[in-house]
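The chain below stands alone, shown as structure tokens; this is the form predicted alone.
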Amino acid sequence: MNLERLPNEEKLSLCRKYYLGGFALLPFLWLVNVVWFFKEAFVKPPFTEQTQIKTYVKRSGLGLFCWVTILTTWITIYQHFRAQWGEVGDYLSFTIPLGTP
């Protein structure tokens, strides 16, 4: 999608949709929001909707950071302690690894 062709009102609407979509457990939308709208929010000359777009981009970045932090923490804990958790660790797995831990 070429953001250059969209009017500023539609850019704001699209940015808001991606921001709200991230709350539906779709943090990829926050990543897209930050990447697509970073120039619009921080590089382009000022326009009316820019302050709202900045807010959505900043919040999307913060949400993405939190999501990545939580996911990385969980993956690290799970990989480290899965064998010690016994059956519970196996039930949380999609595939049960073969061999000894």
Second form
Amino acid sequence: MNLERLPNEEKLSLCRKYYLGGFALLPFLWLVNVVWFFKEAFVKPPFTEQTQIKTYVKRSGLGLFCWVTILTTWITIYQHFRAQWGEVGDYLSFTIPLGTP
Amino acid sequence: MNASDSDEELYNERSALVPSENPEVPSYRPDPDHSPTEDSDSKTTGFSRRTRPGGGSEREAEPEEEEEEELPLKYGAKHVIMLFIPVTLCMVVVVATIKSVGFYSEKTTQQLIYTPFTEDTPDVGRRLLNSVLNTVIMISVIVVMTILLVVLYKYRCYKFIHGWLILSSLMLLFWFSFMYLGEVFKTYNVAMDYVTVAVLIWNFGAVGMVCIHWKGPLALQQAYLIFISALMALVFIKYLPPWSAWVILAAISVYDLVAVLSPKGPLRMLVETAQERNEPIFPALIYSSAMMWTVTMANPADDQPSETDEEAELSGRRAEPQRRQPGPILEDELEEERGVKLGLGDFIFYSVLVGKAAATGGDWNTTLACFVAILIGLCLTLLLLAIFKKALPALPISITFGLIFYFSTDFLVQPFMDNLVNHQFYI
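Could you drop in the structure for the form predicted in complex with its partner chain? We only have the form predicted alone so far.
Below is the entire complex, every chain and molecule, led by the chain shown above.
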């Protein structure tokens, strides 16, 4: 799928769909949105739909940033306190490392 | 764990090497009386044009006969490279996983239901017989699934096929990657909680489904296709019994040859029907490396990878030559290069071969030998594709070379090298 080929309305629609899709707990979709449409939104010379694409890209970026902070915080908490939580820690764990820490 | 039925069609339709759709590229020469018969040559002239960008001003003087002198090869080195890279990446992923994650090269007592005969017998003859029987069952399952798919396609049961493909890619993207992630974490002794894993797998799978079955950046789609081929290959490497795997590889390359080249072969019918109806073959089955080139006076050649719909292209392009002024010739010229498409089954079986060489072969010699053999085979296949210009099976040549190299390296070269090193004899 080459963005160059698409008319601007379709680019906008694609960007919007990716933006809306990201709300289904899909920060990766927001990441793809930001990377893919970055050139369209910020580098290309202005065209009609560019302002809207820009807002979508910015909001996707914001959402992505929020998710990254939330995930990093949770992972840090989990890794640090897992051993201390005892049973709850094991219950939450998908893989438990072997050996003594 | 038994792999489910929905895996089957993943690889049976995917063993084909197809030239991408072959539209008439409109001539971009300014001469209005340029005959349409030379349109098919305009693609090949694209190569030579790009190699002499400075010669633009003399182009007006270029006689038209030069086009006929161009080689009738439709694909060149660029296309070979465009396929080498994904095939290499797939094999690298598989070999890296095999070498690091022990799970995929552990012996397992479980077998797929498609290979019911066990290979645990001490008798060589019995073992050989069992592997041949396993192969027969596996190949017949593949044949049946292929024919089923072609029949469904012919009778336009698109919904059913789409549903089938979606189900199988769902399983690959979610379940198999979940297992893979689990095994990687266990290997590196990393603690991971369900929450993070759920988020990771959900994101990976959902974006994969969107990219493969709907619209997404080409690079990401290619990456996902490579990854799911690698996953599938790993499943095969784990669950196929050793001797059966080699016999199956040999048998499936013969089947591929038959299915694509014989007039009533199912794969050939699939490709022909798709071409008749001017539809692309389902994206979940084929890896496409299409590219588009644009040459203008001001900017140097700017290539962007694209998966194109040729018909919409052409109607836009045909308008181009007419509205161009008879000024400098290189202004606003558009050239199109069609990429090559390779079925995902080819990726899978190449990776199975190299992966098994890495898992059970001696050491890196064998693995590298198989890798080189497969790439040579792919090169030759692309050469044949450029000459014959129709869908060709990509498995036979590569797998044959791969098998020859594997067995000869494992049984001849390896002991030879070891002996030389033992006796400190350098040649």
